[in-house]
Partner chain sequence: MLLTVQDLHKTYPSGKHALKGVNFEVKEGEFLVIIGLSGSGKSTLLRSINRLIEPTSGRVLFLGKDITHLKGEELRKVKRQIGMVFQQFNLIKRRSVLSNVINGRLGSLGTIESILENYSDGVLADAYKCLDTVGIASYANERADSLSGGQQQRVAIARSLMQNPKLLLADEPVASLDPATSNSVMQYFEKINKETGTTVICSLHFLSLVRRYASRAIALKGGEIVYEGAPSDIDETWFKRIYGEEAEEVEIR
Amino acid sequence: MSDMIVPDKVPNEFVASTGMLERRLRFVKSALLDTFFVFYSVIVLQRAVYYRFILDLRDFPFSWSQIGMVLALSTVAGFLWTFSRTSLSCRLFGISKNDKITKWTVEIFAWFLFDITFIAGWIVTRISIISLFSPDGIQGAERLFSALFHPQFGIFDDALFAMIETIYIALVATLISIPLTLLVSFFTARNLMKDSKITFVIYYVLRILLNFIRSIEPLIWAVIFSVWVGIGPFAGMIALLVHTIASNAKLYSEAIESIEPGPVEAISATGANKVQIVWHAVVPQIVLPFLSFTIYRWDINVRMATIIGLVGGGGIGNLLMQYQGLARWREVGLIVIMIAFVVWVMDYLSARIRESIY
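That one chain, whose sequence was just given, in the form predicted on its own:
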């Protein structure tokens, strides 16, 4: 009898420990987010609203000791707020109380956070309707758009070659990313990695790493790799490749997490190993979403490839930057028209291919 009880007892203990670990992680995440909310609110109110709006100071006073003190107080306030389980973060992570006080607290703070963010954004960006419609500004815009709508076709050959280079940068980055993203996505799917503590740790480490990579835009990656491997299409391709892997891994893993559990349970009951379960129960359910995400990402990469050329990633963006720096707006007009046309064609083809898949 004891031999029959042990196999059932171990998974139950692991499930309980995993649930406790997940609750603790939710609490820590909520406390850190509450700390950020408090710190952000104090800094925005003090620096942006008080100094800039009320005192009308253009240069904000800056003191590391003052910032450190605010951060320390925000940390204490954030953790205490999380302990009360009445904060916005607790509601976001599903650990808040279910009463009227919590509801009112969350709603009031959410509106307060939105309001001070909007006010701070208005102040920092220095929105000015007068500058937008000033006579000098309107005249400059007229000259610019006049040149853009009278393109110079003398550089068509160079622009066409640069546009083809841009398309291939996006294509190669997308194709190379597919096998790497497929491999990573299975290790970042919670439903496949929650069976043991080791796989659960791997899941969280990869998630954190991919979130960090994805948070850095391809434009920044292009700057990094243009210094690393030199200015040109290779740097642009690597920049798109890195960001594509991180972005698509999230989409792929979410598709894996949303599969029907029935086939997985049925094949598991036959005694199949983990690889067999994934191949026969998971893969058939995710082929179409994977294809759709990949095609859509190629569409995105074509657009991004035109931008990363501005910082040394090669392609049409590099040519655009050259003529823009020389203020040759008629040449810029031709390049803009070509970019708009290619992006429109890619968007149309991507939509049609994804429709045909489904």
Given for the second form:
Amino acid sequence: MSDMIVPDKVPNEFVASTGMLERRLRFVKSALLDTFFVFYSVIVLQRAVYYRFILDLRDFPFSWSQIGMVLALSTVAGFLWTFSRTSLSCRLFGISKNDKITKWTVEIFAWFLFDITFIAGWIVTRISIISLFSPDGIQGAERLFSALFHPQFGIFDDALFAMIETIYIALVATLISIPLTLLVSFFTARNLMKDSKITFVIYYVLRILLNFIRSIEPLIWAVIFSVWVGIGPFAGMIALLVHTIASNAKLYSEAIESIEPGPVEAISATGANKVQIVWHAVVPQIVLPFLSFTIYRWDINVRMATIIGLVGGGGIGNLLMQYQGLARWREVGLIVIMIAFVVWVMDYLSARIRESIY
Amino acid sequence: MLLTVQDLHKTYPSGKHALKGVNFEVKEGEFLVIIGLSGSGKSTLLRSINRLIEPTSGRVLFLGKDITHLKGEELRKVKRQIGMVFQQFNLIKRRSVLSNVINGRLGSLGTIESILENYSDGVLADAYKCLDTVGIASYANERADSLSGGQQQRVAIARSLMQNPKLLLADEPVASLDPATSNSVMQYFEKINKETGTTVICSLHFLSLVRRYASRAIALKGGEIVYEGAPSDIDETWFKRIYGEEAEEVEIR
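Got the form predicted on its own; could you also share the form predicted together with its partner chain?
Okay, now the whole complex, with that chain kicking things off.
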């Protein structure tokens, strides 16, 4: 009882104190961001523009003490700038002054940041119109393209078997992923796990783990598993499986989180237990999205399986690497055409199936 | 006394004090109607009775037993005896009418049995009987979302009847239906109340429906009971006190 009688004054004071805290936090955030902006500008100007473009150095001089000094100076500058309430970050965090000087400072500095970023990007990626249009290069490309468009059908049966292998790698990875993903996705759905502390910890740990797995590309997983289980289709399949579980679990659990709460309420009002609630109120609402995600993922996996072959994951990618290494471009041409065809068919099929189940 | 609510409070995490010490009693066989503006605490009160919402303090006695702090199996046993019908019907849209009705029995079915949907003939017969009570047995194999609003609400009533409830809660059961359908759905509540003696607690918006169906009425305003008595005694003065000075009564037929 006593915990519900709250004097009127308390909320206001509470709001005021969080307001102060909020403002201080914003000041710190914006000072840190300003520091970063200044540091970034100096480093980019010095290294990309001055060293590489103006002096055209191959090996940059590098010393930690120099970087440290730049960092120290920009920290001072960043904090001072934020303190004056005229910086870009102040504007971003909504604590800037509202006068002409601020407006001009923010605008000029934003353009300056954009420009040096673009220039640095141009220099770092070594954009060169000359090499794009050099006669030698174009001649080479012509030779390659003409080979690709005159495919050598001598290896058709080999390529077909490799293609089938690729499709099966994708299919098996997708199929095995379904029950595993289902299991994981219920444990990573916030609305089912938030009730008790223990389940919430499980939810949190699983989420972090899945984010980590997902952030590693299937290509890298294929490298890891080709060391673990040996080069071949099994390594490719298991690499795809791992990545499929991690990314589909996120989609599945988002589908679980966006279900209507009404039916869940209705079923729990009948005195049903947790398992029954999930099976009779949650599952019917998520079957279709799950099916749709899974079919789409199979389509993605076929495309990925061709790439995974490049690093020893078996299938058509493997064959592609062999012939590319031998510079036999007409065979490569055949393989590329086959991949394009299969990917197009899969794309079309998965779109049609997903359309028809809704 | 079937249900006793004592000094019930509910404060939401957002700080909203939705119920401020509600007290009332419900006798067996009554048709109690709760009225009040949107946000007056009607839904919170109904959901606190069958513990879809945990009340902050106070007590709920059901059949003389304090059910406020029950947990797990014990709580589910109580929930089984209290049916509930919702404004939005809350059916499983993609499933058939029949399986929606059978869902009402989940509390007393085994987990494995209900997952395999391996129902005994008795359960199926009961489901058809409940559908028959609300007059839609011929729709048993239709998909639930292919039915009209009024029919869906009747399916929801049949689902709650599957529980053989001692108490039937209805949270604005006709608020999303048109007037004619509202009346016919209310007639099923009346029929259940009269024929099986099931106690009904129902929140409603329209006073004409309250006067027609309620045996007793409670009015909530800002989380407190401001009126308790016969529906026929709610005159102009009371109406203004419950719904505010600007409110005007509209008649629906």
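Positions refer to the first chain, counted from 1. For clarity, a rigid core is taken as the largest C-alpha set superposing within 1.5 Å between two forms. Computed from a prediction, not measured in an experiment: that's the story for all the values here.
- For the motion between the two forms, the hinge, where fit shifts from one rigid part to the other, lands on I127 out of I127, V282, G262, L148.
- A two-part rigid motion is described between the two forms, in which the smaller part turns by 21 degrees against the larger.
- Core-based superposition between the two forms puts the Cα shift at I123 at 2.9 Å.
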